[in-house]
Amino acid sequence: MKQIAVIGGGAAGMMAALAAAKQGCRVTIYEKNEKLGKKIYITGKGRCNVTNNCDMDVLFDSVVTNKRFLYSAFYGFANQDVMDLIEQAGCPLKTERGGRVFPQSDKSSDIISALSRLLREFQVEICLKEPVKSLIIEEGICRGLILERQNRKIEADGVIVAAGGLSYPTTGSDGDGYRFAEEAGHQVTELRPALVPFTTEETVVKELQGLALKNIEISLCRGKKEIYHDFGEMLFTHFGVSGPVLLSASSYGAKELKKGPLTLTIDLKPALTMEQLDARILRDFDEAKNKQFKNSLNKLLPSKMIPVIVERSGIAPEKPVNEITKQERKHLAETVKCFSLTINGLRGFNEAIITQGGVQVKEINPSTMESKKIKKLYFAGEVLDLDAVTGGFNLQIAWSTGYLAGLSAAECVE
């Protein structure tokens, strides 16, 4: 029975594993963690958004490095795939805005409890708190791995890799599958954090810190140039902003901000053209005639951001609102629609769902995952050079790789 042996126990450790059990090999994750799967406990904030239910020029669309590595990987093991198997194995799914795909219990542990379970069923042993050493690397053939306590060696038949990235450090993501990756040969392309909050240059957002806005719209751009666009949902911080939208933002900007900053364009109104949003403050004018321009704005804006946006209008705090110019109104409507903030960077590992970069893809097989260095050597998930945007899409990539990797190492031939 062939043996083989995968190092880490998160999404695609364990969809390898699984898939190489399927086939009939004696499979055994090392995982330095206490526990399976501990980055998905706290993936959508607990609530483990699993992947997303859409179509498959969605799922392509919505990777932001290098998709066509993913090709095979997505329509052998596809969103639809992973749904059928979580649910099958006793954890009812469903399906939220924007395609999101969450537990129907929103519990993140159902989804590793039914991971767990099927484990269990194809009889893969699960070795925790085993943290690996290195590979064994035999005249360009992997043939084991050694574990860090007392230098074990551990011969077989074919070695995973799927130790994550550097995101969230506090859950064992140290690394490591880049070392055995550099260690093998391979180059790993510069890594960043990503999926990751900005922070801002203007200390504005120390006012605004905790207020969280819905159906806004943004621009992040460098100069005319749009670099990423989306509608939804944002969070003021002390340092920045956070929030799905700028969180996608930050995969398409990481590179850019190495170029220096970036702005921030966000659309408060993005429903209301120029002329309806002016036609609704002449009418909340007309209501508050008798009231400060400080006290008119109160059905239009959220309390948090009507100081900021009376200061950036330019309008007197204390002006009637029956004095208001037509032109002091179009400046405003223009500072709704486009209130912006300049990006100088982002936050560290410690706050990134995901990392950017990772093993260079031109140096493994899209087909079966495995190694173009070396033989029956196999990568999958995050230590890949691969990332998307949020919404289930990066846990998709993990579980098609990973279930790839698996199905591969179990045929491989001598």
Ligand SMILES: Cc1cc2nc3c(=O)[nH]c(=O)nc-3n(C[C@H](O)[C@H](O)[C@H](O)COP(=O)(O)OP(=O)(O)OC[C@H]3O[C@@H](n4cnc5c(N)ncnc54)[C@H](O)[C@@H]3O)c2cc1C
The other form holds:
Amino acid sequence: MKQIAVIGGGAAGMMAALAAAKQGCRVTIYEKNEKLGKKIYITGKGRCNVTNNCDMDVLFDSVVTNKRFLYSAFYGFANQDVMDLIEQAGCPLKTERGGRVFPQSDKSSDIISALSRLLREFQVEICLKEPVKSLIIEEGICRGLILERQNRKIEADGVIVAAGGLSYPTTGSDGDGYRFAEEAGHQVTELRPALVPFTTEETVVKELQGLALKNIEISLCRGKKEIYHDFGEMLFTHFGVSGPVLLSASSYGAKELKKGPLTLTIDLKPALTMEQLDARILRDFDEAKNKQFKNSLNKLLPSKMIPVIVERSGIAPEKPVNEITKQERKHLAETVKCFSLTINGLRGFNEAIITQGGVQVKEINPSTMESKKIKKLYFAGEVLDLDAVTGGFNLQIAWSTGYLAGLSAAECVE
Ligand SMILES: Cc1cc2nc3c(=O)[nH]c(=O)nc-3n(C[C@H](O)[C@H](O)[C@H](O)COP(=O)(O)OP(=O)(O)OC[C@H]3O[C@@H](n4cnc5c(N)ncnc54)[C@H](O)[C@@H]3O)c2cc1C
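I would like to compare: after the form predicted on its own, may I see the structure of the form predicted in complex with this ligand?
Complete assembly follows, chain above in first position.
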């Protein structure tokens, strides 16, 4: 019976183990943590956005880096396959806004339990608190691995590296997978935190800290070149900006930021044209004729935003509303529709949902996930140079590449 060793008991490792075990292999997972799926536990704010219930085009379009590499993995084990597998394992799912799929219970632990049940059913051996030290490679073939504990040698017919990336290192993924890859002669591309909040040059964000804005439109630019455009929700923090649209923007902005700061423009009223907004302001001013300017914007803007917009508008805060000129009103509308901030950096790996960069995919066979350099060595999940926007797509990458690596290690892929 074929022996398969899987390094890492996260999403990719569990799925790889399951796929290989289903083909009749004897599979062992070596996980350095005291339990499986420590990162899955904290995904989706503890609810686990397990995948996205979208069509294949959207699945591919949501991948930021190396989407073409995922062709076989996605078609071989798609979002629907993940949903079927998890539901059949006794964890009913539901689809929310934007196709995001969650367990009906809203508990990520139910996803981990369902997968653990399957692993038990297929007799996968799980070795917890068992960090792997290195791979055993002889004459271009991976023959097994060495455990940190007592340098124990484990022989295997195939080894799957599913050790994750660098993000949220407290969950166990602290870069060992990249080390294994480099020791096997693989190139690891530059590693950057992604799906991570931005820092801004302007300290005004401190005044806005905690303010969440819904239905805003953002545009991230380097000079005149637009890098990312989106519509949705955002959050101001003491250091800058965060929230769904900005996390997604960070995946596109990370590389660009290396060349210098970027401009973020926020349209606070995207549903209104400049003319419609002017008409709306005029109406509000009409109702607040005898008030000072600073007290006339309550209907238009959240209260935390008012002093900031008042200052940026250039209109004196105490100016009576009925004395505001057409020109000043126009400038106010522009300030509301083009609220700009200078993005000067990203927060670190401790706050990043994923790592951008990883094992160079040119050196991995996309039809099998096997290394092109070392036989019987496979890679899956975040350790690879693959990443996607939020919405369940990163876990889907882990499930799909894990499944394909497991099948291939069991030599079931032609
Ligand atoms: C806060 C947060 C929320 C997220 N929410 C979502 C979401 O809702 N939806 C979504 O799609 N994605 C989400 N993600 C991203 C998603 O969690 C990752 O893309 C996914 O977990 C990657 O799976 P993986 O198996 O490749 O790596 P990991 O889940 O990181 O698993 C790697 C495992 O390998 C183990 N390991 C590492 N080195 C060794 C070693 N030397 N020996 C033994 N074991 C080792 C680690 O302990 C770890 O358990 C989120 C990420 C974070 C941080």
